[in-house]
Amino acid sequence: MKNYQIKHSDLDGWLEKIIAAGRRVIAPVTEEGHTDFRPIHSPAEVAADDQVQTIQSAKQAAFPKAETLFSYRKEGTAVSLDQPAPESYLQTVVWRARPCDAAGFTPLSAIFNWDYKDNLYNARLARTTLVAFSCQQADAYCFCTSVGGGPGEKKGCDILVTKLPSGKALVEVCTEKGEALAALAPGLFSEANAVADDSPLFAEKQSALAQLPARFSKEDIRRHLAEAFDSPVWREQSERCLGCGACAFVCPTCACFDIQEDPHGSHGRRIRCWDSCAFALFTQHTSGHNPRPSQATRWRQRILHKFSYMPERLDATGCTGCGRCSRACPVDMNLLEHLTSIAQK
């Protein structure tokens, strides 16, 4: 795919073209001091580019908080089912996601295509174009470089935009979906050279990125977790955990869900909605037995699933180092601190 350059001042013009093309556009919007992804209708609604991260991730573009799997209606002894038509999903552009958001769709896709291909997830993702912007700043919660990512990583992106010190932005087009989006405003772009490791353009891109040294490696974590199932570290780390599930709901890779029935007499629907392994009822059996009866065992499951089970089963790490879980936690369950302590044991 091609690389382009565009003036900083023309980025809003490009976004206007995307909106005018009839795409649903989701972008960071600041309301009452909080920045989160919202549908927009004008570039003026987009939050200033000085925030590190949105509260929630971009995963809801392909995996909504709640969605109807099917609806039904009974008429006498006849029952009719109505399933959503995948082609009815809106063409969606996620504008100014971060590289850690885009990277989250790799483990999500692995989960939703492991032993069964989830048509609803796949249809939404196929109609979603991810335009990520490289990170030019990071905070104390960010650790993408420790889990294989980076402030300018392209993995999972359809387009990666990096604002350069020159006043232009490097637009790296990674997929055909991204190429189609760039084609909406051809007059705003000029072609750029390949971003080879020894090229001046690569050096300029690197100079624009946030500096974030790795704190540990995925391999260190997996090695220590291999012998940590019965470790006292789980009780020690989980003592202040409330089991509120905030970490899972803001995470770009968490995919736990529940199935709920919504009956209304002779008609109703079946709904898939987000869930969390941090909840006490998540694994409780009908008999009343719970194989994960304490917060310590639930915290252990969260860490082992992301950093041990998923890499072994799906060849994907269930964490992109975005730091959202730690920012959202009301009792400061800082994942970076916990992982660093595990890696150093």
Second form
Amino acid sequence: MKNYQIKHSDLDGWLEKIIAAGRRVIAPVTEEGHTDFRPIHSPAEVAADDQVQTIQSAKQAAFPKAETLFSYRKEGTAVSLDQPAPESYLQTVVWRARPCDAAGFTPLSAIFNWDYKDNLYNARLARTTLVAFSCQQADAYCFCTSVGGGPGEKKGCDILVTKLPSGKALVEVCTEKGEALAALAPGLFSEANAVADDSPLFAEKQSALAQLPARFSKEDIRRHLAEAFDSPVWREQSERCLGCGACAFVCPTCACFDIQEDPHGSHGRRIRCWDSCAFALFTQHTSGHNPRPSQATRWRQRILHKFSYMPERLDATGCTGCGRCSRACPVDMNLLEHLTSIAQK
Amino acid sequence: MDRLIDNPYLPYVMTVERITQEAPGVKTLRLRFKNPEEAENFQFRAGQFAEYSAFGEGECTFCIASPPTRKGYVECTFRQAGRVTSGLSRLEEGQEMGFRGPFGNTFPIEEWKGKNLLFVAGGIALPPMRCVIWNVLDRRKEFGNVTIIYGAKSVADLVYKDELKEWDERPDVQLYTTVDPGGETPDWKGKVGFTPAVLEQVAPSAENTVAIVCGPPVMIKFSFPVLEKLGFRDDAIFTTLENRMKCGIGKCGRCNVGKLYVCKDGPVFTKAQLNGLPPEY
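Swap state to the form predicted in complex with its partner chain from the form predicted alone:
What follows is the whole complex; the chain from before opens it.
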């Protein structure tokens, strides 16, 4: 795959061409002080602050909050079913995702394909192109470097853009989907702008990235968790947890979902929607019995699932260190602090 | 309809062929595939479960209660408790509903050839076992003694009453039915007492015997020590776990016990396996 250099000021022109080509584009948009991914129709709508972390992750592009699994129609005693055609899923570009957003699609794809293939997710992902921007700032909640990522990491990106201090932007094209997006602006992504593999621009990229030393290793966490099921740490850490589920909804790797009915008289649809292991009803049986009866047992499930069960079963970690769960938590449960304390026990 | 993409959430459309009222609030539905081609290709093994849809209400998880040796239909038995089971209860013969499956692992019946089988069931947990029992009885000479201990709260709550009668009359099946104290009727001929107590009283031999135990958690909890006392090894005791599920295919994230998914690694587990798992069931 090729790499290119373009000017910072050319980025908006490229985005305009992407929009003009009919792609659905979602990008960070600031509304009333909150920045989140929204559909945009012009580069002017994109949030001015190009380092800000969106509240929610980019997972919604391939795993929407709610989506139709199939629809049904009842006529007399008979039922007929219909399901969405993948062609109805719009070609989507996620503009200015972060490398930690892109990294989230590796564990998501593992969950949706480790055994049965979830072709609804796969069809949406195949129609999603991720344009990530390297991070030049990190905040107190960020810890991508502790879980195998980095502020300039390409894994999961279709394209990674790094703005360099010189006024140039290094555009690394990582996939065929990325190539197709670059091809929409042939004037910008020309041979004349191609960057050789040994270009000094890569050193310039490294120096432009946020400095974020690793705070722990995921291997350490996993080793500690192997013996931690009965540890008092779960109760200690979760005592203030409200069970609101915000952490799961903003997480780029949380994939737990509910399946619900959306009936309208004789027809309707079956939908799946995001769910959270923080909710008491998540595991409650009809009888009232609940295998995870307390917030402590639910917090333990969250951490063990992401840092122990997923690595063992799926060879993936359910965390990209984006810090969104901690930023969104209304009672300031800080995942980085909690993991660091587990790693130090 | 055409399956445009292979959608694991799209159910088969089934016709309700026969409804049996088993006990108060408990029904068995016999379902036939609307599409004969799907019926032809459908296969499952004893112990597997499925997701049953009442369109407009949602989906619910039960075992397949009929044996794989009886072709052309599947049966489920359930107690009306929530929205979906109420919807399924309202269905009439001839109406259509949804069925997704089979999912999960199976009882290792082939490994049990030549062994004696002891079934211990409580209440609405006879259905998962009924699939195995009929499977075994349909291939009767491949197995040793068959002993069934089945308990329910009251005489009215016993399910599959006609089949219990049939099993009771068979010379090659030892059936013990029991009801909880106070649940008996004046003409009740079976035992009175909780299932684990009856198990202790019947005291089947553990020699060359596999025990299959299904029931409410409290019944399982008190039956395991009795089996241990009778000399059953932990890897000769099988049960099924019933954690809440939505997808059935290892994705929705709620049925796991430690690192194992009940929907994928279960629902059938040996006691030896459960010993190594956290108590999340």
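We call the rigid core whatever largest set of C-alpha positions still superposes within 1.5 Å between the two forms. Numbering follows the first chain given and starts at 1. Computed from a predicted model, the values in this text were never measured in an experiment.
Exceeds or equals 2 Å, Cα of residue 312 between the two forms, core fit:
The answer is no, as the C-alpha of residue 312 shifts between the two forms by less than 2 Å after core alignment.
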